[in-house]
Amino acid sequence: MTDLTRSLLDAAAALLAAHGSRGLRMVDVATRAGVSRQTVYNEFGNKETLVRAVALDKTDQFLAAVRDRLASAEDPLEGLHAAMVFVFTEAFRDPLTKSVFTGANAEDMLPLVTTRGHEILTASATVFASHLTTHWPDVPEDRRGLVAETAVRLAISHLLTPSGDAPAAVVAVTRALLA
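How would this chain look by itself, in the form predicted together with another copy of the chain?
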């Protein structure tokens, strides 16, 4: 990825978080990145593609960070905990990430969510299943997929409709998984 692409994605992400996809203007993306509007078109073709690229980028960054947290500790349980803490703090901190994963603010963020719900779900579940494979041999192979999907579904559910604060959500998901 070129520096230009990177700065355009960052600029677009910031504006997207502030004004929604409806209120996003290509001129503003260009100005914020210090380039001309035409350059944005050379790079992404059109607005829809740009918005989708931001969503893709956010997803990748977020899942990479989750993967890091999962692998951050020797003890797999500790890794799981670190990952869950990250998921909830980050999703509450960054409204754009939250929108991508939960479909919140469907009003402003429609293009981020449309039909990608299932895609996001399986991508996230794959990350988690891979962690189970390498760090959690107790989980039998034939249950790995289900456990991973359940973890992701529960996490997303707690993002969408929280029962309590972020730490409470971490506890709830973790305990549910360890049943």
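Got the form predicted together with another copy of the chain; any chance of the form predicted alone too?
What comes next is one chain alone, with no partners or other molecules.
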């Protein structure tokens, strides 16, 4: 990724957190990044492509950190718990992610994890399926995929409508599905 692309994604992420996609203007991204509006269009083509690029970039960042937490624990369920704690902590610390899941300042961003969330769901489930494959190789592949997708969907549900100890709930459901 070029420095220009990184700068534009960071600028767009900050603006999306504050104004949502409806309030995002390419000229504001350009101004914040210190480039011309045409440069933003040259790099991304249109606002929808820019918003999608920000969502995928943020997802990549999240999933890299999740992979680290999954890999760092000796016990695979402890790794899953550490990953979930990170997800829930970071989701409400990061301004854009918080906006997406709470609707604060950006209620029009919710489809990125719901009706238009297929790419994010698939990428997230792939990370968890890999973890399951490493630690539970005897579980059939189709079942590991179901467990991974269920864990991700449960985490997203708890992010959208928080209740109780969500990381523990994700681990408990995962454990039950693997039994």
